[in-house]
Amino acid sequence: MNFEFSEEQLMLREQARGFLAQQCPPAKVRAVLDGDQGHDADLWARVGEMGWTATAIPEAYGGLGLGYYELAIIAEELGRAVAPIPFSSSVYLATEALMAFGNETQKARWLPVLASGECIATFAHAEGPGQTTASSLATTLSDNTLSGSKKPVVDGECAHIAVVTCQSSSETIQLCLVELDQDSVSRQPLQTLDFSRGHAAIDFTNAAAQKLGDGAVSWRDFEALLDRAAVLMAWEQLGLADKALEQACDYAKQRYAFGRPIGSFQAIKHKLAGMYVKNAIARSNAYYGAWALASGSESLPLAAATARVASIQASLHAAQENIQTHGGMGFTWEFDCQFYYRRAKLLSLALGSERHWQDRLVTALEQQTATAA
């Protein structure tokens, strides 16, 4: 089975990489990191003009109707550029939730403005430290009014709407759609390790909201939504890991010590080789995940968990070893190594920790074994 991208898809990658090299240089990332804005609004507008936010949305709703292979390619390039925009929360999660669970009226209202990038959406699920489950949800939806607290919410400061998870039963959850620009919604910024992605604590006090779709969502269907996002997140982490390796290699070739490039020393060679191996493993699993996502395969839970675990390990390792390769300079604010370390740490906890996805991987393997038997 060939998981490689087609010639047209590789052209999309080349176009996306060139666009981001021009429109999202390290100076732009640093400007958001040093400033008080949680994202680069100009870059977000340009990404919308490129049609990236519309990639997987059907043409009937103003999208391009391309598919998940193309969205995975864009995710990888955004990871390479550590783009400071609310792409993952709006596209991988909120838009996907709307397409999966929304009714026709909700899709017709919101998908076109999400496709154009005019509207930024976020996905509010976590309610504090630890893994949020169906039985632990405290946020409630009653008579189209929402009450509760969500934190941290990625891009919660800049989002216009949010898809919010609410309590229903031990086996199901309720999803609702809420516009965030109302008096009964309060948002407080939260500082995380990655300053280039804004986070917020959001409190809902009898806020006007509407049920997403026509009923409660089973926990299994909700996890399928997270599986789809996990594959796309894995591609973003893979792009980050490859760029960190590239940066480390470039520095190792240019930095001299004792009259020779430091890349000629065995210790540095081993670091770079170790980064390459982990990245190659992550890429192999990411291809499997993209295929499972695009084809609607029943193996998506296994493919998503495998891709997620491998990408977390590769991106964290590459970001850390990139700093180490740069030596004492790598730890300074003036060097760009911190961008990849901060984003790798942030993404390693998005959608759940590595341990959580390891548990999901074991569960998927057990289910596959039971089915085969």
Given for the second form:
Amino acid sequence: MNFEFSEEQLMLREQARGFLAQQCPPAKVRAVLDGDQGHDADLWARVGEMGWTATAIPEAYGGLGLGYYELAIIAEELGRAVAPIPFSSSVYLATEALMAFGNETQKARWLPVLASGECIATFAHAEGPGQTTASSLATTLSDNTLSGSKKPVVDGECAHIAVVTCQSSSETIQLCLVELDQDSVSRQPLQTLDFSRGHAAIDFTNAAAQKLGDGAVSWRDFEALLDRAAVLMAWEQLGLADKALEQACDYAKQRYAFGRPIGSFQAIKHKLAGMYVKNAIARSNAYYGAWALASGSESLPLAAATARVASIQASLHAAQENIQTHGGMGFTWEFDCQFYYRRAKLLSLALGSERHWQDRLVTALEQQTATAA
Amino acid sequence: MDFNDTPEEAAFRTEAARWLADNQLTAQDTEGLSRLAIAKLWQKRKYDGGWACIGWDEQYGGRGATPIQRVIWGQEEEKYNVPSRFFVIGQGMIAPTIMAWSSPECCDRFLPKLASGEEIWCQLFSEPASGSDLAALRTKAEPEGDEWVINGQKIWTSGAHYSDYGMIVTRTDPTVAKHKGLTAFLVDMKAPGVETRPIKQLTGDSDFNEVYFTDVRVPDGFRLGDVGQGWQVALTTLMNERLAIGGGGSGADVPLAMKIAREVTINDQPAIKDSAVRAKIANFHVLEAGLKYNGYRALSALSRGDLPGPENSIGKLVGAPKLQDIASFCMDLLEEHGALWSDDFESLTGMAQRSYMGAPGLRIAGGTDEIMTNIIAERVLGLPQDPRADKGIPFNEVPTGN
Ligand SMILES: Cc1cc2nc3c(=O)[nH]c(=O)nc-3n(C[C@H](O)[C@H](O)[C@H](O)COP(=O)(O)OP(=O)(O)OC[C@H]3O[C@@H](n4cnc5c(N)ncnc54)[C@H](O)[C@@H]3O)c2cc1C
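Right, the form predicted on its own is done; let's see the coordinates for the form predicted in complex with its partner chain.
All chains and molecules follow, beginning with the one already shown.
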């Protein structure tokens, strides 16, 4: 057994952190937040040049053929930097869906351009308020034509292609691949509470689309795709949580009240230590999640749900208590505390809410107990 | 104890309800008006009808109503969607301070216009280096003849940009311990030398401001309390603040959560049938109901002649984090859709989001969660205070970190 990242992996982390400190300082996040673009196209291009989008794609398809530990490390760093780019949609979800379900032709056509970052892909599942399930899905695919409405689609305003979930049966769904730049696809950009990540509502009216893979996908396999993404998302949330904690600690050391640094008040000490504890629990669960993902372990459903729940809790808590530690300053537009608060909530809603993953977690526990019995 | 109306209370309720029904604002009345203008219109209408600030003496525009009558009025008025936040600071916090600490002339001059909503007030307490530690403020007031000259900077002043007057706490003696060298005044926000600059909030709105004072002259008659008594005067305002903003006000609440839970599904069943959802809503109701009844009990204490005490700190301490949590929960029920920004604050998502974004401010404004917790520990439970680094030291010798 070995519970640590390798030397090379740690070097990658250092490199990634340095790169983002240069290329994605808070001013860049703010520019997207304040502007009317849904992402930072320049940063996306540079991230592509760094090969980050290619991390887990096999070399045969133009990727680097590294693994999920490396991707987890990059995810964490992107979370710390609150990077305003469509990485999670394109890499954790769409690319993974293609690798898991795509046929040879589809992989050969799309993976190389996804690896280089030339192509941005997204994943379109939600169809309005509340959960979207196999039975509630209304989008349909027949004879390679796609009809229906997806809302919201994360990064839907900038993506070139989308993996779309369609109706099939109550236990299966149909996945399809659609190019978004066609007349029968209409996109309406949407804002979320995190203005630094664009979203869209997308209507498909007999749009040309291809089945992803050969037949329908079982709901289970679909959930496995979400599990994989959840581990990576957990790392991204964890990066954010740690950064928010660091910011709070820095401020608590330098801000004075009542003739002493506010960090000397036990209320603040315990607050920050409490954030640390939540982050540490999330980190250890994220490690296990990364291992389950990288090794293809059967425990992935439980590991992913555990990592996801822990990271949702840690990141929301860290982001809100970071504001609280800053007092009035934390509640201004000018301070960066808002980045973490907005992004933490956005990420907690992507891929299913905390309640959803808590439910999944206990289901996984039940299955594990059943297998053991 | 009786949570039902006595016959007299029922009669009062009927009278209040009838007046509200007869005088409510119509769509025609409010068409094209800003929230502020609507608030002023409604306040004036209440004033003319004898229903403004009903707990105040008649000479100031009230009707000498009992605290219970104020509860009843509040319950009835709440049934209408009327904006009131513009008056909370002036009527809820500064008016009681004026009544307690200023001259009869000032009471006559200011209170009726506060009641009628013609004049709006702001609270000029916090400064860049003194928020929680309010008594560390530095804005100077120096006597000159029968006037005072004020210089300095205030920050986070809610509503300064639309206020006519403000209540300011200043330092008049930096050579004594910090609580001892303060003096409070009323100040004309339109006076020469007062400059208000908006601060953009985390929410994107600008409800609070920086206010700069450069040689602003205030007549000695606008002083509240004695010279050097500013701390006691400020405490009157803060005690009333705890009462005024208590429950956390409007925003995401149990009715909103219920509405959303009825509309969305979880595992293809109505979310409201999900036991985890039910448990959450139940917990939120416990807090909301507890706060409401806590507020009523505080008012009964007032009717016995007690001052609002530190136990009222519970209101905001519970209400603000609850607002943050229930807003987050409502967004979760909506799943990814919950993140979609809605400018329509009446919509389900809009209400949840506005509350989620506003709640962090509520946890800080008017005394942070941590300060409220300290107040409960020290002043309610009688626990010993922290050793004080600045105790008994002349203000100009206290460590500041820069
Ligand atoms: C939305 C909003 C509206 C406001 N409106 C007004 C207004 O109209 N008028 C006005 O005068 N002010 C107003 N304020 C200012 C508000 O009163 C102060 O922001 C608040 O008192 C905190 O002060 P600070 O911002 O300086 O934070 P600090 O005092 O620097 O606090 C930073 C952190 O340290 C903690 N801390 C400080 N001292 C202690 C202690 N002894 N023990 C434990 N923890 C401690 C705090 O809890 C906080 O977490 C408003 C603030 C907000 C956010």
